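What follows is one chain in structure tokens, specifically the form predicted on its own.
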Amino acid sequence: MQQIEELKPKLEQSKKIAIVPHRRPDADALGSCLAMLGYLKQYSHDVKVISPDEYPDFLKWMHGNEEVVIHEYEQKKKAELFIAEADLIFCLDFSSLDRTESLEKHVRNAKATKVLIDHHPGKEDFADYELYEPKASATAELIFDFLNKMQDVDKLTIPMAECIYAGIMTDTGSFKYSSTSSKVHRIIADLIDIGVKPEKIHRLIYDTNTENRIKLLGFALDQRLTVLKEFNTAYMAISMSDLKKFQSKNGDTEGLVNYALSIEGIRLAALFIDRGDSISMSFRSVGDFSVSEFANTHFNGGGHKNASGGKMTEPLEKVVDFFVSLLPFYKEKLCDT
């Protein structure tokens, strides 16, 4: 493993560079990738962001979005060829290659030098260079650190700064999570000084909803929310027919699980969504209950202590029943005040 600072000379020579986020990129993943894209372009590299699949419309305002290559669509061969020919591959906002799903084998088999920048626990040792800090609030925070280590903070443009701000803002829950350190606030101050307008980013991400997304939210809260006070737990289960009824797009269920967690007394919240080929899960918690351990132990997942995900291929009803059956074993932890 080489120190990330040793990457600097490589970046000063023109190269073919791929930037890859995890599947279903969120604001932190996409923002980190597009900020890196903006930086590397200033060195005249042949660089592309290659996403395993599509991401929400409310993220498509980010500068460079129109250049992202989506692997799941008709751009498969283009994406795979670029990765195979790349000199460098930046792996951003994931700590193990299986999080890229359809791109995993292509990135793993590529001859390129691999660079990992991430903050998720459970790191796989596949990269040649790493900037890895599980205590960081967001990968976007580490992108700012990376620019510092490259002695290139002066190359941070307003569009790049907006992408970094969006990543940090969303991964800290608008600066309310415990990961919001004094360092985070200092970075945010620097971004604002560069020209970022916080109200603009907040509006673009949180206040640009479709009518169907709002209706899905209302339906989920009214018809799909279950509260189990005995275990200080709340969950929602969204079926494929629910998604079709509201013509749901990628990202429309983003943040739903947080409404369940916001209920007074709730310490564990879960969201189950039937995607057809699998059930995707989001877990959130408050206090010392680790949903990362919970998801890793039971749902083929993981993440952060208070925010994680999982995935299973069983039917939705069976997955939910399994989740509920586990709660008595965690009652003491969930109800310990």
The other form holds:
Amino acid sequence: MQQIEELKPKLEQSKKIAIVPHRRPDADALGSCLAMLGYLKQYSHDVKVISPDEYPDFLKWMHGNEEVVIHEYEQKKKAELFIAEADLIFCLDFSSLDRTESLEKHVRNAKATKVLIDHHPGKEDFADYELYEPKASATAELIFDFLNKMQDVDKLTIPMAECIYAGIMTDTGSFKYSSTSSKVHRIIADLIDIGVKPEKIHRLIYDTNTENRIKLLGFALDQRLTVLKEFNTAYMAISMSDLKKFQSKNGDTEGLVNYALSIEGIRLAALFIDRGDSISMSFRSVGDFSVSEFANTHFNGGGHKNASGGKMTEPLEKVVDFFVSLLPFYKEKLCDT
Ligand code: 5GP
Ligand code: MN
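What I would like now is the form predicted in complex with guanosine-5'-monophosphate, since the data block earlier showed the form predicted on its own; can you produce it?
What follows is the entire complex, opening with the chain shown before.
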């Protein structure tokens, strides 16, 4: 492992560089990648963001979005060739290569020097350089640190700063999670000084809902929410036909799980979504209950202590039944005062 500061001389010569987020990139993953794209372009590198798959429309305002290569679709070959030929690969917002799903084997086999910048627990040792801090609020926070370490904060443009702001804003739940340190607020203050307008970013991310998305939210809360008071647990299960009924698009269910968690007394919230080929899951907790361990032990997943996800290929009802059957084993942890 080499010190991340030692990357600087490498960045001063023109290189082919791939920047890769985790599958189903969120605002932190995509924002980090696009801020990094904006930075590396200033050194005239041949640089591309290569995403394993699509991301929600409400992220598409980010500067550089139109250049992102999506591996899942028609750009498969182009993405694979670029990764195979790259000199450097930046791996952003994931701590193990399996989170890149369809890109995993290509990144793993690539001859490139790999740089990991991330804040997820459970790091795999695959990178040559790391800026890894599980206590960081967001990978975007670490992108800001990275620019500092490269002594290049002056290269932070407003569009890059907006991407970083969006990543930190969303990963901290709009600056309310316990990861919101004084350092986070200092970085945000710097971003505002550069020219970011918080109200603009907030609107772009949170206030651009379609009518269908809001109706899906209402339907899910009314028809698909189950509260199990004896386990301080609440969950929602959304079927494929529910998604179809509201013409649901990528990202429409993001944040839904937080409504279950917002119920008084609830310590564990889960969201199950039938995506056709698999059931995707989101888990959230308050306090000491580790949903990262929970997802890792039972649902092929992981994440952070209070926010995690997983995936299973059994039918929706089976996955939900399995989840409910696990709760008695965690009753003590979920119900201690
Ligand atoms: P979300 O519920 O928003 O999709 O994910 C919550 C958190 O869990 C995010 O930090 C995300 O990166 C992580 N996460 C989601 N799905 C998985 C998974 O399948 N494996 C791992 N290791 N982490 C996941
Ligand atoms: Mn993140």
